[in-house]
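We begin with a single chain expressed as structure tokens, specifically the form predicted alone.
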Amino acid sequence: MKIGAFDSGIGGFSVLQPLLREIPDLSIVYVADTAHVPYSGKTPEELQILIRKILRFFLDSKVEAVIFACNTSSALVLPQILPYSFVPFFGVIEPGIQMALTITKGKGIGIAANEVTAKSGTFKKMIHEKNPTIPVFEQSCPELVSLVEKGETSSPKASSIVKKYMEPLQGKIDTLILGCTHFPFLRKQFEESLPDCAVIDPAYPLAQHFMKYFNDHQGDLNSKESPKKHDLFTTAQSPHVEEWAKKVLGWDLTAKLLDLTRINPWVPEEVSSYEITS
């Protein structure tokens, strides 16, 4: 089974790691939109255009599902286009929320996110739709994406910055959602900053949700006969993408350059809904 996944950079690898552990026979077409990292610096309108260009590329690549391996796009773009999906679309926000609501003892749920995602209020809205009584604290962490993209995940600077961002949440929460797919690469620092909190990486419940969805509709995903083949694309040269793909996923691939300026945005209304065949 071939699927598409994208992020503004290497953050999506944290999503693919548990997914490939559960379903090792998947073929992945991954787009790291390195020309526009971080997505937190873009308006919702700009993000719509960029992501619809990537979706056009996935449509032409004949993928069978798309993973929005990015919280910003899952919050600001996915809800608007989900009704028009040409294959099943999966975001990373809902699975993390479901797990957080299962784990929390009711003290409070914290969200560590980039600035745009935190300001959108998406996490708080979705949590309160399910449990309006639980306190929710959305904390912006604007420096962390660039830190991860530079590979500085084990530096004293990383520990210091995470600690600074988490100080306002100390004593207020018992559960923290890593609301950016770059942040699992700093999980140790988050756990050290909030030692009394459960720290949730939404990638794990997403992998379970994805596997259950397709197993319910198509049978065992690991029994498909098509050979697996991964493809790695970047929208601007970035040696870190290849390094992290090998480090996190074991992919020894050369990234191909994808020129989004040559791709017309996918128009949701022009494609009918995907019909799953058994």
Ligand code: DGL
The other form holds:
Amino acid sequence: MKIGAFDSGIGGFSVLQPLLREIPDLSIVYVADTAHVPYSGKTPEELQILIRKILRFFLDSKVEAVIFACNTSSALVLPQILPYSFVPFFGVIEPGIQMALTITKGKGIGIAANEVTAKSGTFKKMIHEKNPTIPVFEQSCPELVSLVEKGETSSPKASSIVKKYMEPLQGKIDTLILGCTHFPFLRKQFEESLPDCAVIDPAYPLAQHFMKYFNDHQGDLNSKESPKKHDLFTTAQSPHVEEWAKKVLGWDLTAKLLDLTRINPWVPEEVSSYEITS
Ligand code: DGL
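Structure of the form predicted in complex with the named molecule (previous: the form predicted alone):
So here's everything in the complex, that chain up top.
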């Protein structure tokens, strides 16, 4: 099966890693929207346009599913367009929440996210729809995305910044959701900052959810392309993306440039049904 996945940068590789471990036969078309990283500074309207352009590209690439490998777009864009999905769309927020609710002992759930996701209140709202009594703390961690994009995942600076952001959550929670797909690359630092907490990377429950969905719907998860191939796109010249694709996913690929200025945004009403071909 060929699927599309995107993020503002390399964050989505943390989502693909467990997915490809579970389903090695998937072919991925990955878009790193490096011309617009970080997504945190964008308004919901700007994000809608950018992501609908990426979705137009996926539609034209004939992908059979799309993974929003990004919490910001899963929070601010996916809910409005989900009813119009042209293939199954998967966000990263719901699977992490489900897992957190099964793990927490009820003390509290923390969310580490970028500013715009944290401020949107999406995690709190979705958790309280399922369990209105659990305390939820959405912690904005503004500096971390650019740190990860620069490859600074094991510097003393990274440890001290994560520690600073996690301080307000100390003693208040027993479970932390990594609510930004760049943050699993700093998982060790989060675990060290909150040693008594379960730290959840939503990519793992997402991979399970993805497999279950296609098994339940008799979808064919095997790649129809032989040999199976992946495609890597960036929206601005960003050599570090290739480096990280190799480091995280073992991909030895040259990234192609995708010029979003030449793509018209997909209009949700345009194609509103999908078929899973087997
Ligand atoms: N990695 C994305 C997320 O999960 C976007 C981070 C950003 O560009 O601010 O939210």
